[in-house]
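As structure tokens, one chain now follows by itself in the form predicted on its own.
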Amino acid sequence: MLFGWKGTTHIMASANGVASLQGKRPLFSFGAIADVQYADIPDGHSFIGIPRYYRHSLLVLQRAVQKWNNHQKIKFVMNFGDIVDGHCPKDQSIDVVKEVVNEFEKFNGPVYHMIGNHCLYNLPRDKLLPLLNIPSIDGRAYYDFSPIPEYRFVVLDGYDISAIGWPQDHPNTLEALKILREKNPNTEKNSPDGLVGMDRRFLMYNGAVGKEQLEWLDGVLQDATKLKQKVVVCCHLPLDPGFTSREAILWNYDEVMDVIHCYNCVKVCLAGHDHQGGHSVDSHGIHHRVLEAALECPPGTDAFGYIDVYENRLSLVGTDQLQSTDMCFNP
């Protein structure tokens, strides 16, 4: 998968003549980090045995904030979800989330958060969203903003329809449980055993974008098209199966992409969740970049970066395990 990832990036970079554009100044730049998943517990492993460095991830974030501040031209920071790990002792959850948010707030500018599954393992939405300063009506966690008139960022709530985070009797919880019953016959709903191909995404730690959010997204993209804005879509859950694990995709990624593909304004989709990272370009020329996880950096290494935004490309400048990527598109 890593070979395919690098190959895709190299081909796109060459085909679009990135080298000839290096002299131009970006319109703006923003910081990016995903899956900090901090917890004050000893190191552990994922369910497939990949080492996880729960305490070190906070140091990765601290170094990221220091670098972003030293850069001096980072306009804002995007956190792609999972600010705290599911193994964090539940009686410490609020304090740990506050501790990590405090580290983010040492950045000299706005920080935009999105929710991930590990966030929701620790805190219900009504407690989590205020801590993350996510603008919310009725517990929803999707929003958009324009850092400059030419660009708009859309932050999706990938756990809108979810078996975690909402009250147990909430319609969104009940809808999610119905989907899991229909799509995943396993007793353990986080197990993909026996699921084939794209059906392997129907796991409890994933979720879906609800009908109202899809309608909202359509309206935002209509508006962006009228304003001739380029759009960057951000979501904790990846939206393209290109070089992403089937177990990490949004349940209704196809419905979301059907809306996005109705317009020409969306140029790049950014995500976290799939810790190994990846980059693909879909059939409509939209770049999908999944960021490598801060959590899986061995001590002394990092996974964060910043993205320079130009008229016709986004250029991710990565640190250590976060691979640098040029994403060129038709303006």
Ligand SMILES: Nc1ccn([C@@H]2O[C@H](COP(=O)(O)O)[C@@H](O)[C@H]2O)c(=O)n1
Given for the second form:
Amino acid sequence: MLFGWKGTTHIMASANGVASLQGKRPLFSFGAIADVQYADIPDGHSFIGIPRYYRHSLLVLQRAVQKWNNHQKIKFVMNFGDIVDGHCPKDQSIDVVKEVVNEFEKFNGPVYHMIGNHCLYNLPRDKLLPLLNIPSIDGRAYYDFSPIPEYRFVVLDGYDISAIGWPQDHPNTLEALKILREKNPNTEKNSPDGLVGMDRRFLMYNGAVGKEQLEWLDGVLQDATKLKQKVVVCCHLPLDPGFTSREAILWNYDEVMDVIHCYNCVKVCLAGHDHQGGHSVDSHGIHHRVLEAALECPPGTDAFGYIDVYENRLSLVGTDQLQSTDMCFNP
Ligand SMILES: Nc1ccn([C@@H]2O[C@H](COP(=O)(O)O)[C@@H](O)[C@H]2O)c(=O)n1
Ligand SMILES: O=P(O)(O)OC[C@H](O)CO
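Since the structure above is the form predicted on its own, I would like to see how the form predicted together with the ligand looks, so please show that one next.
Time for the whole complex; same chain goes first.
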């Protein structure tokens, strides 16, 4: 990790950057929002007492869609997961997911969703993925797309190996439970108590990328390299421990980054889940930007943005809580 910031401490940086950021038109732009976690319930707070505004988050999303539509040059929108909160009454889950998806669909263009732990607390994969329009075989929720020939987006499924979302006897559930048993001795598998350093990520609300998905990722990056495409990797769970809470990272972030670091095509990794947000640049010059959560915006404030994509940088233009960030790289 070379530099970064977390929460409100912002360190300006231009590590592998570019002399002038002015004067060029973006190749394209896309909208971004994370952790809407809507539920029709009164305000509450996280386990450590951070306020959560379950109803207001839908208003944040509505204002986001309005802004993206008014902008007129937003090509698509990325939703970084956790569309609905785990506290949503379960008899409302399907309707609430539909309601939030419907708000996203008011955007005049494609919307790409990814799954988060809270989505999976509400619905199993076979119900959830069709509602989110995630193309899927056997419940897998990873995919890629290329908005222009020069760029490829890879959406990872961070709950591929997970104790939530798969049937209880599914091999992926069993593999996840084995990992949790080995790595987290607490009875409450969401508790990091007693876990040291990076081991604090072995919590039930996180997960891992499985072997098949890793092989798929390798193939996509090989192909992108052949096609001279730059790649943006998106995942609900952050992939870099630089300036992210250790309790929020993908279990096998190291294996995923080992694959990514075999190539030069990945320039930026984007994530949600760690609600306070952050930005780091890893040892290979890859930017990791974790987006601040819509759920934790006090009423009247926002956390969404859009990203202008250039040949040599991604420029995140944030609203209110979502900090603007320039991510420069060698093209
Ligand atoms: N230090 C912690 C943090 C969390 N937990 C457990 O995880 C659940 C989810 O936490 P949120 O902050 O996302 O609401 C929480 O209900 C606890 O069960 C914990 O044990 N210790
Ligand atoms: O979105 P939650 O409730 O799973 O919270 C995740 C934590 O913020 C990870 O640190």
